[in-house]
Amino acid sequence: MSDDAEPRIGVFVCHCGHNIAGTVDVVSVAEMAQDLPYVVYSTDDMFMCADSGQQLIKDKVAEHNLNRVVVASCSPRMHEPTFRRVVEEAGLNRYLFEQVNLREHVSWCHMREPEAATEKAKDLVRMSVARAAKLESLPIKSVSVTPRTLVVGGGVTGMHTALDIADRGFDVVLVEREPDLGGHVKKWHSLYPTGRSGEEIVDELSERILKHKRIKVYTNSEVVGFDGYIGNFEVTIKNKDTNKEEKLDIGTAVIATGFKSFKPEGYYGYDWSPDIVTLAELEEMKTDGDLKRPSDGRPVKKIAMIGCVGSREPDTKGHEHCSRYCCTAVANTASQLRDELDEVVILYQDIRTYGKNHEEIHRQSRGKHVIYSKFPTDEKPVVHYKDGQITITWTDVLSGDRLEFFPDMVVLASAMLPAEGTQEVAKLFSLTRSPDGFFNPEHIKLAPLTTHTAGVMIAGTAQAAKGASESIVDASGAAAKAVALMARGEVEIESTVSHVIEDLCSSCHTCVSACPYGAIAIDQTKEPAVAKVTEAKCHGCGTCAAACPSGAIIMRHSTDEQILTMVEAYLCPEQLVEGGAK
């Protein structure tokens, strides 16, 4: 159907159960839309995203010969792909669809103002209908995908990711900055719930990886260059020993850079005595024999463990997040130590045994008479060290008593923090980070493993603090995402991108500096040189168009005409006629 044909617009207003209709009079919104220019059909429905709602759209496109569709429902972030697919199945170009967000932008934020919310809903629908009349078909574009994945990080997450991808028949490049694979897990004496040592697990994975014909391992190496777009990246890997660099073509990437353990300097006497250690350091010390004091080699008989060290402390170093693994890890270690020691005391702010069946580990430790004592959040335990003797004093919340304990060792369950070099990796791969420093996913619920850099996934503790088992689940998920892209052979890219009008371009480089995705460069092959957009890297954010002093950049699907007609529809609703405002 030609874009030159007179617009015939269908409007579909969704109740979204009670989410929208509980605040907005959706029936009156649909009735209002019926009288707007170019609207030939308007209705409301309980759930537009349901199969029945989707079928309704298809039926009405055919029945009324619609060539534009407006759906007023929830967030486009959730269902725009759904409705684009529906209009395509109905025979329309996917970009002849417009979605209005009545849930997040109206009903949820104005739930105590139903009349005002309804008026706002009418404004938004009227504006979107005006824009829909100006929409144009855009071509559906795709790019080929190089069947090779880069995995950054050789811990258990990266190793599992590499094996999952390679076992499905695709090549993998695994880059680890340390001399050996395994990361933190390799140092742990035992892992719950199996009780197996980290070294045993890592050795099995390493053997499989080193024997796998589709996995190429680069240890003691770093990624120093990353350029290109989804399916067609070029990566530069540098060996830290030889400084030799190698360039490779890849199609997808998985960031599994892991974490670093918080060094609790200034916490609970950690700097004073070798007998005050972190939980990670204790795991490295543990053997099948008796636990010895690092200071003098005497057997340990009594031990104190303190939780949330460096976690959930916004006023110290900004580590507001819960590290999630600590409570279960402390309970597991305490349960094991209790078989050998006379007394194990755990001091805690709260207990959060996060994870399936982890509460059982907590119950098991209590069953072995591990002592748990809750201290006030605003009154931390005080640790003294004098003449080789450690003394801990604290207030027990449940009894209100001031208690004192003389352990042979103190173990601090320290926080998980973003890995060293996370900031550099973020810049290299154009990733964003959360306030606690971990990498942001594209969407915490709808796209937890993909990022805003198309073709780049994140997994494990690169994304947030979590345990090894959850990181391995992430690894399989990220591997599945990468395999899905490579298995297609080519992938569709968004058509709502920026476009340079070369006759107006002055080659001032403003757009190059403004683009947050590195999607614009100056094409020196042309005379005069002009800006050029790599469409596969463009996210359609419009920053370049707003910055361009020459007005040489337009945004496909968000042209000036389309935006201004929405403004006119809002400011001058009484002057609307077919074709725009008077």
Ligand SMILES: Cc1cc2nc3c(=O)[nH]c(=O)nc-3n(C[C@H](O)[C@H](O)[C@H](O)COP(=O)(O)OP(=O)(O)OC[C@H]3O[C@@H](n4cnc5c(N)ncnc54)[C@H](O)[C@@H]3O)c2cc1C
Given for the second form:
Amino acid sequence: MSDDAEPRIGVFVCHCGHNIAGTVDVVSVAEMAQDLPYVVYSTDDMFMCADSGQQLIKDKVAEHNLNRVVVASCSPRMHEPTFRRVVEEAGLNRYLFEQVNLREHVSWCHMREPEAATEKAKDLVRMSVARAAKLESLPIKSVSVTPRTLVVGGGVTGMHTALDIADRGFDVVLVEREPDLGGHVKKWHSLYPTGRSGEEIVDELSERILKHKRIKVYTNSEVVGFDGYIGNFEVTIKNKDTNKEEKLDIGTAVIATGFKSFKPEGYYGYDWSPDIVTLAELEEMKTDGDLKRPSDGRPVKKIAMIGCVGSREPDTKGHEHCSRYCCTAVANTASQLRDELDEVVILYQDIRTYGKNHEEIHRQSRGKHVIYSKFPTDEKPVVHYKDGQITITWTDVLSGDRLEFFPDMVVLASAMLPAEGTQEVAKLFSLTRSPDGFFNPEHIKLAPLTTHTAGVMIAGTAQAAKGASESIVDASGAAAKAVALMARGEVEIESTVSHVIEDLCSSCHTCVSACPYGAIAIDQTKEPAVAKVTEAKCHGCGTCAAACPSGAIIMRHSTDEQILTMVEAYLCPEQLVEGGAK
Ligand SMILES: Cc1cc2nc3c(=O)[nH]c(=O)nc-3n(C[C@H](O)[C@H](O)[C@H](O)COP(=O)(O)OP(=O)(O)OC[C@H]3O[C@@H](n4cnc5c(N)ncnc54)[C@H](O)[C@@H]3O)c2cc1C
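Given the form predicted alone above, produce the structure of the same protein in the form predicted in complex with this ligand.
Shown next: the complete complex, the earlier chain at its head.
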């Protein structure tokens, strides 16, 4: 169907159960839309995203010969791909679809003002109908995908990612900055929930990796260059010993750079005494023999362990999050120590042993008479260290009593923080970071492993604090995403990108420096030189179009005409006539 045909618009207003209809009078919104220019069909429905709602759209497109579809429902982030697919299945170009967000932008934020919310919903639908009349079909484009993945970070996450991808028949380049693979796990003596030694786990994985003909490992190496776009990246890897650089073509990348343990300086006397250590440091001290005090070599008989050290601190930037591994790791270590020591006391804010078989570890430690005592969140235990003697005092929440304990050592379960160099990696791969400093996924709920750089995934503790089993789940998920892209051999790219009108371009470079994705360069092969967009790198953000002093850049699917039509439809609703707001 040609775009020149007169628009025939269908409007579908979604109740989203009670989510939208509980606040917005959706029936009156659909009735209002019925009288707008070019609208030939308008209705409301309980769930537009459900199979029945999707079928309704397809049926009405056929019945009324619709050539534009407007769905007023939830955020396009949630269901734009669903509805684009539906209109395609109905025989229309996917860009002849327009979504209005009546849930996040109306019903959820104006819950207590139903009448005003309904008026706002009508405004938004009217604006989107006006825009829909101006929509144009866009071509569906794809690019090829190089069948090789870059995995950055050789901890358990990176190693599992590499093996999952390679076992499916694709090449992997695994880059680790340390001399050996394994990350933190290789230091842990007995990992919950299985009790296996970290070294044993890492040795097994390393052996499989080093023998795998599809995995090439670069240790003592870092990525120093990353350029290109989904399916077609060029990576530069530098060996830290030789300073030699190697360039490779890759199609996808998984960032698995892990975490660093918080050094709790200023917490619980950590800086005053060698007998006050973190859980990670205790792991490194453990030997098969008796545990000895670092200060004087005396055998340790009594230990206190303190949870949430540098985690769950609402007022401290970068320390607000729960580090998730610590409750179970503390219970696990306490259980083992209790076999050797006279007393093990755990001071905690809350116990969050949420993973599979984790609660059993917690219960087992209590069964071994590890003593648990909850301290108030706003009144932390006080640690004193004098003449080699440690004293801890705190208030036990359950009894309300003020308690005292004289341990030989104190073990602090310190927070997981983003790995050293996270900021540089973020810059290199154009990744964003959340307030806690870990890499941001594309969407925390709907796309937790992909990022805003198409073709680049994140996994494991590079994404957020978590234990090894959750990190390995991430690894398999990220590997599956990479394999899915490579198995197809090509990937569709968005057509809602910027476009340079060459005759108007003065080659001033403004767009080149304005583009946050490095998607524009000056094409010197043209005479005169003009700006050129690499469409696969363009995110359609519109920054270049706004910055261009010559008006030489248009945004496909968000042209000036399409945007101004919406403004006019909002400001001058009475002037809406067929053919556009006049
Ligand atoms: C004290 C302690 C005890 C724990 N005990 C347990 C337990 O018993 N059970 C459990 O399930 N979990 C446990 N955990 C959690 C577990 O250690 C992590 O979940 C796991 O290490 C995450 O693996 P990872 O590969 O994501 O990160 P990491 O182990 O941190 O590995 C990341 C790797 O990436 C490399 N790297 C970083 N940046 C770069 C770069 N720019 N270029 C190249 N390479 C880079 C690092 O050198 C490292 O090798 C514990 C954590 C702590 C702190």
